[in-house]
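Just one chain follows, in the form predicted alone, and it is written as structure tokens.
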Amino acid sequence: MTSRRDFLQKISFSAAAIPFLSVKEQQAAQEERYDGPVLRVAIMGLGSYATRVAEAMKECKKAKLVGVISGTPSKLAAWQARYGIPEKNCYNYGNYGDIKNNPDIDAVYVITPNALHKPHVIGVAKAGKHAICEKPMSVNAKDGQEMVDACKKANVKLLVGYRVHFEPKTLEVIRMRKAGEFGKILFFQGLSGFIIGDPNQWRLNKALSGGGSMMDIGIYSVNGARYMIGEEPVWVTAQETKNDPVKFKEGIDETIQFQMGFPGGAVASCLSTYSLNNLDKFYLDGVNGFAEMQPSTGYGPIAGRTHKGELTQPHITHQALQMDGMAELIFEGKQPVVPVDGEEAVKDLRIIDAIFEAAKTGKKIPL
């Protein structure tokens, strides 16, 4: 932890990022200073999403990129030069445990393939650093729970990259639902999918990914159903469709349709796929109103409307909101509206485990 007394930086909200502010308001925002604790983060796994997170953190007030961990020396050198990272904060997968002796790193954001999340997070915890893990947190609920337990034992936080839990339009829909503006919730639809490219990528390798579309894009509909309806499902059913068994080998789902039932009587009908584009939609229906979001979980801007009209909250880079929010959680104990901790992630993993079982057996699986 450090202070902005030593690191004062202007907020870099641009007119494009906050389209609803006047020029005067934008100038005032740029001049604002932050003088509190800063979460100093190292990123583990320097792929494309790590780059997105690193770029977003330039906008953060309360979090700063200070270190990197990679098995590729050329990536370490490139990131060191691009982000001004000191040599002492650069590690590989063989020596990253040495971060326990580095007081300049508070947390490590693990953005490696799904199956590596467990050993990497546990390694971070053993080094005494807070762990931020990209979703899905692991390949099954059992491993996820072991990660939670390891972080508790080490007395460090385990947070998960649920960026839309900080997204303003999403939070407005949740506020409306909590306020009863939709009335009794009866139905949720979640459509999550895209056509995946390179057949040799790790996401199509069962040993690294733990599954196909469900372990990548499908988790958005699982998680979204829970926070949009505001309840935990009590049963699931599921059906798998596979049209390309060459590209989508055994254990790699191409398309799964799944349904969930909730204790209040609501049902969810969802689709997860690697074979269809233009699928990023949430629809929530209640007795007195509705909310429709499309795109619902993409990098933004999110777009949506309710029975009361268009959602007009400003777009701010999701990962910047997430990292500042996580800094507030760690330093101030400020909890987000929807949790982003390891326990939240285990709930999603239990549902995904049940979806896979339902698709395999054709049975209705109780939760």
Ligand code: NAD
Second form
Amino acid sequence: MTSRRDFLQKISFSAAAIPFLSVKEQQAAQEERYDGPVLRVAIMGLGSYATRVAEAMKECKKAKLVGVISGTPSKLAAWQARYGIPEKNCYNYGNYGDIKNNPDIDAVYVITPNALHKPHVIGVAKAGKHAICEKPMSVNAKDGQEMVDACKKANVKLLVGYRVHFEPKTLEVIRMRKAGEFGKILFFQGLSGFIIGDPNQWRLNKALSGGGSMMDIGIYSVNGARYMIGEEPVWVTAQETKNDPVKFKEGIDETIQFQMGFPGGAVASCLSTYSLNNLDKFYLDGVNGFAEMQPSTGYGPIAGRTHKGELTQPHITHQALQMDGMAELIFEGKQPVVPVDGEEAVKDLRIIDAIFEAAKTGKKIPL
Ligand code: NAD
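For comparison with the form predicted alone, would you give the structure of this protein in the form predicted in complex with nicotinamide-adenine-dinucleotide (NAD)?
Let us now look at the entire complex, which starts with that chain.
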């Protein structure tokens, strides 16, 4: 897949080529000459998703990776070399509070295991820097609210890595829904799952993950149901199945099916699992039309169609769109179509809390 930057590099080989570019290409070349504020980001937790974010940020024009926080000196050295990060912007978990005195870092992107997001984000807020936090923002709504409160108190922003909120095909379906093109919406289906590997990873350790598939991947169906339907659920029911209690210990859900009821009459029927691949699908049905997305939340390209035909919006690296979009939120006060703030994350966490309660008690839980 050709990235936006590859394309721009190809067309910028010679200024003489500019007049021969199409209007769209000239606009893209103009855009490249961005001289506004750049969000200078340090990443905390240099694991697999952090690497993806760092690579994607090479395509950003409004955000830049300038710092790193890790407990492993060899990782700090490797990232310094790979991304040209100065020594003075390298921290570990013991001293990252000193970022307070570093005027060259605006925000810290927390990409550590779920249960560590809360102490890490609160630490970032205390250092007076904006916090960007991966999903799930925390392991329950109470902790999530404490993170929101801490960032408010410190007068810093708290944003959450809901990358598909910036994704063009997703935004087109949301536009259609808002324009009433599907008519009254009565049904959503969300399927979210993958087969999890290594039984010793933190994702299968409740103390670090806060739960199993629901926290990790089922959250996409929870969040997706909300932005696809455009309402907040008023009840949930849920059923858990566990085929491998050795791998999926107490507190680590293997598979949960859950249902959510919405005030306008829509029902969402969703599946979250760590035991099946090929589950990344959203289906939205209204009385006048439908939208089907598969894949719906993976790294892309997202693919889909509606009753009007294929979704043809371009694929742009999600994390690059997200980070440029977050810079616009912070510097330009822009509002995203679907929020990416801490309050948005607390809404998902409240629902997940209720799903766990419903699965445990067998009861319909009002929200
Ligand atoms: P990972 O295991 O690859 O990376 C986690 C990092 O945290 C590692 O560098 C690890 O060294 C560090 N860490 C710090 N303290 C640790 C501790 N006490 N125990 C274990 N690791 C510790 O995991 P990942 O896949 O990069 O996931 C990190 C976060 O990113 C999770 O919250 C996950 O849900 C989220 N994530 C989001 C997306 C997305 O598409 N938005 C995709 C993948 C992961």
